[in-house]
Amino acid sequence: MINKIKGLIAAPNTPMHEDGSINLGMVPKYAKHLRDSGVAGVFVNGSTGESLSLTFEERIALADAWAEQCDEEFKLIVHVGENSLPNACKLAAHAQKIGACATGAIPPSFFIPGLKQVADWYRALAAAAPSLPLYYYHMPAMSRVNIRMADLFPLLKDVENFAGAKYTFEDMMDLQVALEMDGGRFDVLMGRDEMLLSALVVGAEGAVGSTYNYMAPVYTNIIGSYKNGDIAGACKWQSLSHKLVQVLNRAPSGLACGKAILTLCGVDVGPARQPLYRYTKADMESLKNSLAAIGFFDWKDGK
């Protein structure tokens, strides 16, 4: 049985210098910031980490840097998704070597696979790091691979280290069916920050999110309120998440905006890499005003 991941897992941005090179020296400060915020670990080199804009060597270096900051109390999950299966297998084997607690992978996104091809691809990837749980990264908006977990999981239930999914989608029925399947054998981590409460209601216990980088206590309050039966309180905190997500949705690039927000919160992760939007000083000032208008700086710490 897979040991399910509970609580909040932050999806870190990749810190970068102004010239677009990765800034490994920022990782220790970043990790301390996340530990202090109360998250249970990190999901590195994912979409928030601009993984598919990074070189193979950069992804290895980032995984190494984060591994130095992680332990049993602060979990490391490494995203190893690639269009190249051999490269994905190498990344997974490296994650196992450095002591990660799990891997996750978005499916190939150029040659779009069907259901059986997805299952075969993950079966091969799971074999590359057999001691690590492997999560399917379900994000159809980015991968364009839109299959149901209710259809995929039965095809992989004999793969001992296939754990479940990081679920960045809106189909709550599929999420609940996946959680209940095969006696609760699979783990499903919610990946839509703005829908955390909905996921808790149908049985999710863990979540991976980008806005946990700078407002994790808000989501801790959602979980705490829900567990205490305070649904109104949970809804109140979730509505604050909605206010922030609307700022991201209006931005030229939500990912670049998230990096800018984290920088405004004291962890300078630099600009996003091309082809994403690059925030100017004027953009930063405008963003700061937009955040102040929704009271973000007053409630981001969960108070």
Contents of the next structure:
Number of protein chains: 4
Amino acid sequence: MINKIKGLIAAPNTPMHEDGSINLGMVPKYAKHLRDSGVAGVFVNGSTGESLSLTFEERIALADAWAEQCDEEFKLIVHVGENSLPNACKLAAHAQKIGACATGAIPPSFFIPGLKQVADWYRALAAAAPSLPLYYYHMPAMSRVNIRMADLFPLLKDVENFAGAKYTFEDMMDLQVALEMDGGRFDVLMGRDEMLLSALVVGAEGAVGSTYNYMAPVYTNIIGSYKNGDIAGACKWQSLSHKLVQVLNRAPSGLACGKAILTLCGVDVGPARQPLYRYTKADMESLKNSLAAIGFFDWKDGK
Amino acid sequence: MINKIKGLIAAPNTPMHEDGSINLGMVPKYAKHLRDSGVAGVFVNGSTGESLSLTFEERIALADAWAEQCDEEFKLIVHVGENSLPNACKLAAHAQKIGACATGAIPPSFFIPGLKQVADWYRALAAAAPSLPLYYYHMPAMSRVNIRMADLFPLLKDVENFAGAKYTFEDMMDLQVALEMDGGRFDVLMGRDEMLLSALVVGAEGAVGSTYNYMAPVYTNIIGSYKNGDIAGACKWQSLSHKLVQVLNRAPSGLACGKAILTLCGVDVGPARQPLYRYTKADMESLKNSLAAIGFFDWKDGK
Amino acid sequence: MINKIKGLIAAPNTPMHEDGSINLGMVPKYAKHLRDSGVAGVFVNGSTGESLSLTFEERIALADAWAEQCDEEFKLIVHVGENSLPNACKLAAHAQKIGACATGAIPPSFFIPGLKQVADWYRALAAAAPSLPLYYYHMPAMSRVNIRMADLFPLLKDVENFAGAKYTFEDMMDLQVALEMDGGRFDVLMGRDEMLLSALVVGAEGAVGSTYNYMAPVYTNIIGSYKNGDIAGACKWQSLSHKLVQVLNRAPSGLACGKAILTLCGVDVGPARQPLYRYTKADMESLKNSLAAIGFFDWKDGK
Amino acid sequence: MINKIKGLIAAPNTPMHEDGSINLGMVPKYAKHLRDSGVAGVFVNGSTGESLSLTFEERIALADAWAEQCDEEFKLIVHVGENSLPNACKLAAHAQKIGACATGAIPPSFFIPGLKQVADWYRALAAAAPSLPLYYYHMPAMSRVNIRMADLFPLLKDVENFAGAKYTFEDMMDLQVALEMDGGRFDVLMGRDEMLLSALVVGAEGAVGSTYNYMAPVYTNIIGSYKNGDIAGACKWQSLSHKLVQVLNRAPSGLACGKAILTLCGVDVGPARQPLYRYTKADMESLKNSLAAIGFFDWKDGK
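What does the same protein look like in the form predicted in complex with another copy of the chain, given that the last one was the form predicted alone?
Complete assembly follows, chain above in first position.
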């Protein structure tokens, strides 16, 4: 039986120097910032971490650097998805070796697989790190793999360490069906921060997201209010999350914008790597003003 | 100020004879069935009503037939959207004349409009029935008009009878933002039956849907449980709705399947019109078995 | 056996008054302009004619007005496609009554049909005007019906008056396969003006297009050069067509831009109807400059 | 000035063992087969080569193995595109070191870049192998980067070794415009084998494709007939190409089917790697029959 993951898991950005190389030295400070903000762990090398833009060696180095900061209380989940299955398997084996508590993987997204091909892929990947739970990373907007968890999970029932999904999509029916399937065996982690409340109400208990990098307390309040039966209160905090996500949606690149926000919050993660948009100083200034205009710096700490 | 619509509004199918002509004679029985099941009104000539497959004259005749069955307690909303603006305006004027309480309209979907063109269209349409609230019908999966209500509503602020949206989409952030905008001036009716609970929690109070044609009590229970603070109970009823929607999703045509289900529930609405799939007797038999297998006939009345 | 259509067929715009109503009075002048430019006929009420934005009555009136201008030498093809099959059938019957030489129809595009549903639709439509050849209007970019003619035609072999396709797509393999199928029984009219030469070389002999409204002689030269074995010469004329199409591609609406160009060429077809962009006087002035910059007014008459 | 590439370039499959590892030992035989069939070179590690499913090390090893088989007469082009720019640059530098005559690269396809981001990417990549011409690999169906060469090339005018494009798309206007731009400075290699004739007529002189792996002489005949002014003859050979491509289009995976065809032609390239479909013995038998049914084995050698 999989140990389900509860609470908020941040999907860290990959810290980079101005020249585009990765900045491992920033990881300890970044980890402390997250731990202090109340998140329960990190989902390293995910899409927010620009993993598909990194080399294999960079991903290994990042996983190692984060592993040093993690423990039972501050969980390490390593994203190992990529287009080459042998590479994905090596990344998974490495994650197991360094003591990660789980892996996640986006499906291959160049040759788009059908449902059966997806299942075969995850079967192979699960075998590469047999002692770690493996999460399917569902994000059809990026992966273009449009399948339902309700259809995928039954094909992977026999794979003991297949854990469920990180669900970065809006279909709350599929999420609920997947959570209730097979006696509740599978875990589904909500991946749309801006819809957290809508997911909690249908059974989600854990969440992985990029805005937990800099405003986790807001979401902690959503969960807290919800658990206390204070839906109106939860809604208020959720609507603050919307204000921030609207800034991301209007940005030239939501991901690059997220990095800039985190830098403005004191953890300098540098620019995004090509092909993403590179924030200029003027962009940073303008962003700061936009954030101030929505009161972000006042409420980001959940007070 | 718009009078917001609360509770469940069914989106009726258009009853048809075997030869594909419309069957107005079935409307009284159909209306009684809906009223008895607890729905608060009907959204006539919508996509579920196959309105885009109907002639102008058929739509007028259907609106007239439903108008006779409606009153203050059992609301008539007429969908007037179509690709030709002059036609849509005439349909709207007719809806006003026959005493509908509101209109709704899908945007033109052949020449896909940009945001400003959408706003201009609804401004013109609102003027054609100035005493009726007008709802934008947001269903990007069918209309291919991918805009956010959060972007549209501000452009229509000055149109007094622009009411808001029937929201057949999964983005609960956009729904919540739209509901909270401008002091809560706009109404947003949830249009994804299978995600009703996720919408209630972020503020929706009314809903328009096709499965309310034959299992409204299940959704009444979702709303009731939710209002009583019984989220777990609401979830249970929502998961029954999922069982039914999965049947629709696997059908050759969800719409044709919906008509067949309603026929099996005692209101014979006949086949769907071309280009939709036509259910055979064998299909009906097989559908009946699928419904029995999920217990549909036992729980559809919410008991 | 279908009489294949050869040469250039213009897809006329629908002339409109400033208030958006149709301007039937312009049809005679428009027809004379086209006849003088060397086109072999017209494809009335097509997508270029904004037919989906017109009412049924307007389409009838336009077909009637063009019928008066057409004869054996200047062919009338009436587009009758729309989302409602009964309407499409009535339009087809009317086309037959007024002496059109053929009909064309885009498939329904709200409820997207599968291959079999498409075939059933055209079977029904063909029966509504049994003495007229019927052309499938293939334009997946607008209709979202992504099928191959190579798959469709075999399903309609038994329909004597099913003629083939107006092919507004870029897949020259499908076009050639369709033309060669079944002993060359089917006609396929090229609908991408900017790729005329690439279609001629694989067997197309007729073409329907919107730029034939104002620069038919350029295309007549493409055909002439090609027939004379002067590929380089054909290429030169084709590249002039590209210069014009690039102007359309950069416009806020290619269709509205086409109307503006025709107006600048002396046939005042007025603005496009909502939801399309409406050209302002400033837009017209700027367009005129763009056209002058590419030398359009010098070479549009093929000299 | 770029030396334009003329004639047919095969895009080789990556030979694999039954266990999915790459089979470098097959390269010499494969190269001889291609050389004997009349192709002018190879485009190694492209999409047909499943490069996105390979590891970095595998791509290096394959490039090395092919480099040993290539010379002035049998050109080596190395595809170096991948989602990580540092990796792509290293692959490009390696291609230069081993004596390739050019590189090609698909744009990043996970984070979809805008036009400017694409240009920046190719500028960086060109600098990594400054003595080799670099081709943009345009295949929007796989890369989802929907830009026009007519828009991209002007942004890269100042990059001396930016050569043009491998154009795996159907828009013959864009291809012709790109070829004629800037005094014919850029090279555009046709990448849709089934539309070769339509590309030749608008100026293409080189082509890269996967079916040149096993039926190059058919295409040599297309080019030969075309150059001799025998369009009808060229069409006949092109229609044979269509027969084969229809087999690919109906296959569970066109790429896996292509590997199976090549194996049936005597070069055993083994199965495709996950996530692609794996051909069974029964599939192979059935494929052989399909190929025999279209006469493939009789005409593949162009006789």
